[in-house]
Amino acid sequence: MNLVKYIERLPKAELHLHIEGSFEPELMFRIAERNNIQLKFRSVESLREAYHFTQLQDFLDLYYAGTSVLIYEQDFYDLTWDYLIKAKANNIVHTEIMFDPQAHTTRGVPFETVIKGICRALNDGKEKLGISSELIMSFLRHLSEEDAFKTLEESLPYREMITAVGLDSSERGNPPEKFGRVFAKAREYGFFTVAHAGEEGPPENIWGALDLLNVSRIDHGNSSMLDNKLIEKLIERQIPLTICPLSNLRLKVVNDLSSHPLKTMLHKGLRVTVNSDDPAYFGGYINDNFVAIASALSLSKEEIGQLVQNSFHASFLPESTRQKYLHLLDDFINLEIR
């Protein structure tokens, strides 16, 4: 079996996926038309052309503009279901989806509308597609601590639907310590915590996420390679890094994938994983990311298998379900070896 087929058939977990970042232009136009919203782009093609950007802020501007068409529960259902169909095609058996409630509540869309639409689709994904899932509520770090606290309070009636809280959006100028008290309160309520750090920010942001936010894993974490003590800490605590190769390439975190640190990270003993981040905007879902990075770094089947295994270990799955998926993965790998 060639490497591409091997990647396609591997059962996988995805841990770094922004549901709003899976908003394909075709679906965006359909929902906009349904809600009588006029997009500034005249066609799907012109919108897709706008997806070519080279820095995080340009992407975020377009990302937030796209969310403007999401108004009703069915919109959030359709957005999530569209991703789940693609997840099934990519042989994802477990996904941990991030959503940005503040991107919607600041527009007057009720928190309830957002989460009910997403969770109804996730429930259907489990029942109809066999994909298990967890939901991560991300705070927008360019907004205030006060606004994050408000969002946390809004989430409490839906506590059982949400596994973890996270931190995303513009890293520059918005260090982890800005949200230390919010994350402490979230942990009191029983949420796991994750945070974007070390994508466009220095290693100090990763230290802050570990020491101040007490995160279970780091989203991105590329700049950890600049700090040997940090590397040692991440290895010692086996803190996972949710790496997103095509996102890193598109946003110029790396100049080309052949210089990506993922393989070095893996061989140093860091618990690195491969994910798609915002696949509609960055040019590929999880299989595309695996194929691209495997080709650029000449990854072996054993290395690819380790990356997938890391994802299950890094997930928030109950241990019994984690072991079920790890056995499924082992069975596939052992069959391939034979």
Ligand code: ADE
Contents of the next structure:
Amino acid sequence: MNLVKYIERLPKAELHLHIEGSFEPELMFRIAERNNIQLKFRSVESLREAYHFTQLQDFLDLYYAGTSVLIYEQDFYDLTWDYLIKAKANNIVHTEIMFDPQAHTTRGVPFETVIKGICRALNDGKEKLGISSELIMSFLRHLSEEDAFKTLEESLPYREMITAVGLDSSERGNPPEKFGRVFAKAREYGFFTVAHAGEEGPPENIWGALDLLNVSRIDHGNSSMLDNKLIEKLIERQIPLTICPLSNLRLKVVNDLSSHPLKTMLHKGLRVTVNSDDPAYFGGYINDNFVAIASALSLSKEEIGQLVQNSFHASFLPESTRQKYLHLLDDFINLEIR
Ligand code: ADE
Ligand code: ZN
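Please supply the corresponding structure for the form predicted in complex with adenine (the preceding block corresponds to the form predicted on its own).
Below is the entire complex, every chain and molecule, led by the chain shown above.
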């Protein structure tokens, strides 16, 4: 089996996916029309042409503008279902998706509308597509601590639907310590914690996410490579890093994929995983990410298998389900390369 087919057929887990970042222009225009909202762009093509970013903030401006058409529960259902169909086509058997409630509640859309639409689709994903999932509620770090606390309280009636809290949006100028108290409260409520760190920001933000936010994994974590002590700690604690190759390329975190640190990270013993982040904006879903990075770094089938195995180990799955998936994966790899 050639490498592309091998990647396509591997049963995979995705751990770093913003549901709002899976909003394809076609669906965005369809929902805008039915909700009588005028987008700033005249067509799907002109919107896609705007997807040229020189840094994270360029992307975030378009990403938040795109969310403005999402008003009703059905809109959030359609957004999530659209991703799940893509996930199925990519042979994703388990996904942990992030959502940004504040991108909607700040526009007057009730928290309940957002979460009910997303969760109805996730339940259908389990029943009709056989995809298991966990939900991660991310706080927007460019907003205040007070706003994050308010969002945390709003989420409590839906506590059972949410596995973890996270931290995303503009990393520069918004270090993890801004949210130390919110994350402490979230842990008291029993949420796991994750955070974007070391995407555009320095290794200090990764230290902060570990020491102050007590995260069980780091989203991105690219700048860890600048700090040997940090690398040692991440290896020793086997803290997963959710790496997003095409996102890193499109947001200029790396100049080209051949200079991406993923392979070096893997060989050092870091628990790295491959994910798509915001696939509608960055030109590819999880298989595209694997194919692009495997080609740029000449990854072997063994290395790709290890990356996929890492994702299941790094997931929030209950142990019995994790083992079930790991066996499924092992069987596939054994058949293919051993
Ligand atoms: N929100 C959606 N995608 C993001 C990214 N790559 N970094 C920070 N915040 C985000
Ligand atoms: Zn992200």
